[in-house]
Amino acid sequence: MKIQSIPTTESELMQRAKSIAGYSLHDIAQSIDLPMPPDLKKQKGWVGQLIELYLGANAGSKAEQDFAHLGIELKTIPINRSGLPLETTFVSVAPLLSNHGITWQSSHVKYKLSKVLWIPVEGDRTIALAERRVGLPILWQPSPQQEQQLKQDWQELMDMIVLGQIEKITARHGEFLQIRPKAANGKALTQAYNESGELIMTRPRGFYLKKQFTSQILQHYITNLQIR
């Protein structure tokens, strides 16, 4: 596998991201000698890994932005034939313990979403994995209104965690942001508090962006392209 250099500027990163627009996953994987799986059944995160490697992301599994030196997080987003997102987008792990004193300003969610490079990728299952193409990159920052709603959702969800209501949180809570189980399988458990303040075992949770929010980002970009 060819190791790509880390982009030193935002402009260099964007140029590299634009250079793969329109190319298939097979073409991109071949260019860096990355073995390609036949499908994503056992390697769900392979597409994200491919794009990370090609663009020179260096965060790995660390809890920091993919391009921390540029203040940019990288997100691949599978889209359907209409250009709409096919699934929710993982943001960060939800802190079920040791969350005293965390504010929106100091949260991982705000940090991860302060500036995002979105890479749309065809995700329709009728298209063979090797033939799925990458779209034009979108460099996005939340508007004041978007950040206010994200903050409101985050606060509501964190209040429920702190009050021991973790088991009452459903995917319907939050307008833009939701909390869902985050684990490779249902057997993975972690500690949290219940409403009586007792420690319980529960599934790890993560913060996810809802599809209607990421759809808003994609559609706004498409509209701006049409205006130009």
Contents of the next structure:
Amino acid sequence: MKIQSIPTTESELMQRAKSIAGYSLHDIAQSIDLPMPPDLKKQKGWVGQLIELYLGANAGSKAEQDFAHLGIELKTIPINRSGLPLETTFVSVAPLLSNHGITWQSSHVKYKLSKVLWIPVEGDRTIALAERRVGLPILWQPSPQQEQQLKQDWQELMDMIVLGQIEKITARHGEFLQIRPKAANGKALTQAYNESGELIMTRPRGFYLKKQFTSQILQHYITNLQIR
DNA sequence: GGCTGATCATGA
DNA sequence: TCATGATCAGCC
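May I ask for the structure of the form predicted in complex with the DNA now, the form predicted on its own having been displayed?
Below is the entire complex, every chain and molecule, led by the chain shown above.
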């Protein structure tokens, strides 16, 4: 696999992102000598990793944004033939334990979503993985209204966690932001508090953006696949 | 286990 | 048909 240099500026990153619009995953993978899996059943994050490698994201960075020096988080998003999202978008792990004093302003959710480079990728399962094409990049920052939408859901969900109601939270809570399990499998367990304030073991959870929210973003920036 | 990257697959 | 809950892989 060829290692890409880290983009120094935002415009350099955008130029690189625009340069792959219209190309297939096969083309992009070949250009950096990355082996292609037959499908995503065994490597669900492969598309994200491919784009990350191509754009020169800080590989292995942890709680930081992908391009921390630019203040930008990278997200690939699978879209259907109409350009609408096929999946929800993972944002960050939900803090179940040491969450005293966390506010929206200091939350990981707000930090990760402060500036996002969205890369739409054809995700229709009837299209072979190698033939799926990448769309034009979207550099997005939440509008005051969007931030308010996220903040409201985040507050409601965090309130439930702090009250020990983690087991009562389902993916149906929250209008734009939801909490769902996020783990290697059903055996993965982590600590949380129940309503009596006792420690319990529960499945790790993550914050996800619902499709309705990411649809707004894609529609606003009028994403279309660029045909070559 | 817990973080990164996400999509799969089944029940409603 | 589609969203929820479950799951996959790699790193530390």
